[in-house]
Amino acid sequence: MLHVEDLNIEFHDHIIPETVVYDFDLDIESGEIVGLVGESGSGKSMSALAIAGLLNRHDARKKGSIVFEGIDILNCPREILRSVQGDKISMIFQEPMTSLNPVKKIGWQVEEALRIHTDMNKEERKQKALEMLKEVELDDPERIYRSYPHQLSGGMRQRVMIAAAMINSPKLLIADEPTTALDVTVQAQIVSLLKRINKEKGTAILFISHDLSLVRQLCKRVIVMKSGYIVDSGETEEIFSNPKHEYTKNLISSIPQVKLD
């Protein structure tokens, strides 16, 4: 479904160009969950933004290929990319308050992809939004629909972001550190929700985190990045039982485990 080969990302916003991702390779099959792990500055989020077609800074140069269901994400016309974004590929971020519009009600924001990609009328969009808010296990969807982001907790806002991302049943959901700003209990709930979405809808997930213990709970395969390079990759349990790189060994030994029910 997704094939990334030799992706290199270089920024030209300083006197000397800076490469932040080197020779990045990734394949994701339909319905697969893959973890992308690394510390801040490792290049994992930049790689994800490129895959989502969101790395459009004029000073960023991208080389290599990103092919999603036959579409060349790096080089396709803007209108084709727009038809994919929010419809076939969706993305959720670390802190919903920076992604949600503070002056728009939740319902309007959850419906955004429907306004762009479907011809549903206002009532149909509302019903679909209410269904999605219920699917992500938010109590009283009607109240949430009428609320503003500041009226919700962090965990509720993250569920809203997942509802907005999933409303068009995308083939690929990119989750960029979606649990980092949440407490441990809510982290576990969000990971369980992503598991259920994958199982019930067959959505492939690229789960980005600095926390290998969460990745172990969710992902079949894992890629470990450091300083822009992939330093380890393979089946998750193989990485945990036989890490090859010293950085991976340090990650495994230093991060506390999170137990899910």
Second form
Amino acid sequence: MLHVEDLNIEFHDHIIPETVVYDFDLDIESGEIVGLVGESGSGKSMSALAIAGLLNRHDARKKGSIVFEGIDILNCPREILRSVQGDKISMIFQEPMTSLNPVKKIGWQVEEALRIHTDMNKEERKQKALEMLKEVELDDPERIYRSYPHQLSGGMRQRVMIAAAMINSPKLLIADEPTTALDVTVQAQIVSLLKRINKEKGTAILFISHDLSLVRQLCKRVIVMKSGYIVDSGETEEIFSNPKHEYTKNLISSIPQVKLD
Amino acid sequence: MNLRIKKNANSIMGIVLTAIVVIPAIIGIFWTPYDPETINGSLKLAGASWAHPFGCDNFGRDILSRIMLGSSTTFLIGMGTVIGGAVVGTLVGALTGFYGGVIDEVLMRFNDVMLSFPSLLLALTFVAIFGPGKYRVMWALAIAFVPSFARIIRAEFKRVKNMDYVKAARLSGASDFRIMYVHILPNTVKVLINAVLIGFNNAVLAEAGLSFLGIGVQPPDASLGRMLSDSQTYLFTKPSYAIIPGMAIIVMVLGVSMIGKEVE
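Target state, the form predicted in complex with the partner chain; input state, the form predicted on its own:
Everything in the complex follows now, all chains and molecules, and the chain you saw is the first one.
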């Protein structure tokens, strides 16, 4: 479904161009959950933004190819890209506090992708939005629908983000560190929610994180990145039990272990 | 965002002061006690009386009627100026702030040139080009006010366009136009309203200034600045002729700036 080959991302907004991603390869089949792990600055978010078609076309120079269901994300005209975004590809961001528009009601924001991609009327959109809010396990969707973002907690906002991203049942959901800003109990809830969505709707998920234990719970396959390069990739269990690269070994050995003696 | 006006002394004072001038001004558009342009020799510079509470001017015209009409002219010029300036300024600011690059450089350098002249001087230049008169003054001031609005809105757009929720909007497939005017613009309203209120005050003062210099509103039209200008010859024989329009300007500007302080 998604096929990324030899992706290189260079920034030209300074005098000396900077390459942030080298030779990135990735394949995602529909219904699959793939983990993308790496430290800050390893290029994982940049790769994700490129796949979502969100990289600024002025400053960044991209080589290689990203093909999503036959559409060349890197070079297609904006109109075609826009028809895919929000309909077939969605994304949720790391910081739930800033990823919702502070001056718009939740209902309006959840409906946005419907407004752009479908010709549903107001009532149908509202029904669909309420349904989605219920689906992401929010209590009292009617009230949430009428609320502003500042009236909700971080965990609730992240659920709202997921509802907004999933409203058109996309084929691919990119989750860019969706749990990093949340506390541990909420993290677990969000992860199990993503797992359920994946199972019920068959949405493929590209799960970006630096939390290896979460990745191990959620993903079948994992890709490890370091300073712009992919250093390791394969089945999650395989990588965890038998890491090939030195960096992966270090990463795995640095997972905190709780010892109670 | 909720534009709640805090109910405290400051905002109530602001509303009361503004209302003192604006309500008679609005009435003055439709009705005045006397025809503000009828000349009556026998009432020349008449003092206050029951028939003419503020007295009459050097042509025997009722000052109350002229104040009502004059405040409405000044008020409308102020409104027209800020609305024109804000609309065009928002368009320019949105384009430059959102796209950046070449459009930004070209429009903003032009903007900088405009900003480097005081807006009153700029308005003077445009009046010299267009000629004086009620509506021409409004046009001149509106053009002179565009750069400052453009600059403010551009800064806001630059700030907001990098927020995650704008990325999210882009990712839901929204067009650039939709992102600019549906997702970003509402987030700049707070700043815009403040700029509009301050701009309104500057426009009122600028109109008064231009009319006082004799290149703004032309006789027989009344405006507060025009009345100030007419009254200067009679400053010692009939000081109230100058004091009343002066007070009207002060009260209007003070009231609006007090409201501006309280809008959060």
